[in-house]
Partner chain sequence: MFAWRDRLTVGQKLAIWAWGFLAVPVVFYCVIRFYPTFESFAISLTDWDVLSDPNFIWFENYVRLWNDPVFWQVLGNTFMYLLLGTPISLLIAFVVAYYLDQVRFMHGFMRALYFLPFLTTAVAMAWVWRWFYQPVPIGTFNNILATLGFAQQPFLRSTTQALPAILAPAIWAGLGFQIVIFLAGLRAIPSSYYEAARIDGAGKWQILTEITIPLLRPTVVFLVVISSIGFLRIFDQVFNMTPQGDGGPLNSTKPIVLYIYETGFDAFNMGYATAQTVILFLILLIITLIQLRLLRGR
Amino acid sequence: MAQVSIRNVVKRYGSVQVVHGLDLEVQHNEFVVLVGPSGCGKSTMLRMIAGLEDITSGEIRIGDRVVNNVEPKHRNIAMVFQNYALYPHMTVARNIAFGLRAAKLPKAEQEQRVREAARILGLEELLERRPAELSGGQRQRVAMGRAIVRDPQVFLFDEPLSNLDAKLRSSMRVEIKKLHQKVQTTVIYVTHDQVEAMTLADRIVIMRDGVIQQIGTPLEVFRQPANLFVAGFIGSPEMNLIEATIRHKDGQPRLEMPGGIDVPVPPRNGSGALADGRRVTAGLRPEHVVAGEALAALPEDWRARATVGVVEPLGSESLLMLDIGDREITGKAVDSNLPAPGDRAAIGFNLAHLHLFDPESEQAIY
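Generate the single chain structure for that sequence, in the form predicted alone.
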């Protein structure tokens, strides 16, 4: 079994603590993505799992072994880096087999493993080429092949797509997903790109300043963000976060937002904590702020008016930059009859997807 257990792991550089008591259980064959902004501790955590960084305190287990003091080469892991780190004078086949030669495996077994890795990654026609003759995506697949042939318990990926252009990153995400389905091995993957995290992960671990903010499936963290940081980090375009006040009218809580907008708060778990006059941060994703034909599906009480600032046509839909008072929010429209910049347009809030956060603790309350 290739379960990875991280228990109360702390990392300090001198007096600076960069990882704060991190706890995480990665199950056998699970694809877990560590995501967060630069400096959040995700790559440091990956390097501690690999043995490239010592841990200050805590425990890391791979399978049934505590590996705190085990050398990287004895941890039965394979790591794919942002930099391909290929030997330019070697062919693809020799690059893939490099670790096997270092381990002094029989030549016949080396060749068999290289052929199998090349088949999985679509490199069979490229085995005699050198890295200079390959595209960026092909070089990254060679780096992945070098990891596959070692038959590790755990694959570790450290931002492997950061050096690729947008189109190639998209295709390589598919390749990595296919690879995981074929080899059925535990994967821990680090990225700062929330799109990569959403498309690849079985579970996402969202980190900030060395602390885990939330762990869940991609849909869980998207639909039920635990706090303001997760709400603003996951999703593109990001969630609209609007300072608002709760006002009770006829015994029901309503939301007063900038621009004179006053909409009801639908009953839900957490609505009992919404005292009259309480300050909150309201969250609505752009797809839940609509204009045009989509308004017909929303109750009259969920509608308002806003000034259109910018319209960004994207083909199948358009983004609308909307001014409500002194606040700009993002909405979406899918029809061709769009309001023009400067128009005072009717908009609607799909309040079935409303999120409310405490502005002081930043935790979700609704």
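Given the form predicted alone above, I would also like to look at the protein as it appears in the form predicted together with its partner chain.
Only one chain is given; partner chains and other molecules are left out.
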């Protein structure tokens, strides 16, 4: 059993504080992904869990043991590095067995464990090669092999796929997921790629400047972003974030957007607290700003008109850059019959998926 508890952990380099009182509970066998923009402290957090960096204050537990001052080798963890850290002068087999030699396991058991790991990862044919003679994806698998032979309680991954091309990355993503199902351990995985985070994670931890913004399942953070940052970070293409004003009309709150667009705010938890005249930031994902056939499914008063800027066909659907007032927003259409650039087209807002944020506090209010 290995749950990882991180309680009020702070990291300071000299006078610069880079992690500000982080709290996180990772359950046994859970796959948790830390995601956030470059420099937000993901690697630092992971390295503190690994014991490669001291923590300035707070507490880290692995299992039921406080490990603040425990050497990395006694934490029963394994880590896969971004550059894999494979030893170039050793064969794949020797690389994988490195930790077993360190543990002074009997030769026979070392070999047996290496063979087992190689079988799981499909490396049997490559055991006698050196890292230089492997492809990027194979190296990645060797790095994972070195981690799994030691049968650790917790796996730590620091951007393990960022050196691979897009296609390989998506296939390795599947392999990592399969591996997790096979070996059943706790995983903490760092990435700055939100797609990786969404596809791999049981729970996602979104970080920014050393502070956790939101923790939740992939669907939770996608559907109910806690603040503007999460709303903008998760999802691709990005959510449209539009400055708007609340106007009450016949006792019902409505949303006044640039370009003279005026739509109702559907009644929901939180809609009562929207005072008349309040400035808000409205969030709508591109798939909820539609044109063409999809309009028919929306109520009349969820529609408006906008000038089409650029059309980007993606195959099954197309992205539309739409000008409303002085703002440009992104919409989607599935038709083959698309509006042309410059057209004044009918568009619709699927307000069932509307998000509202307070522009000052940046927190979700609706």
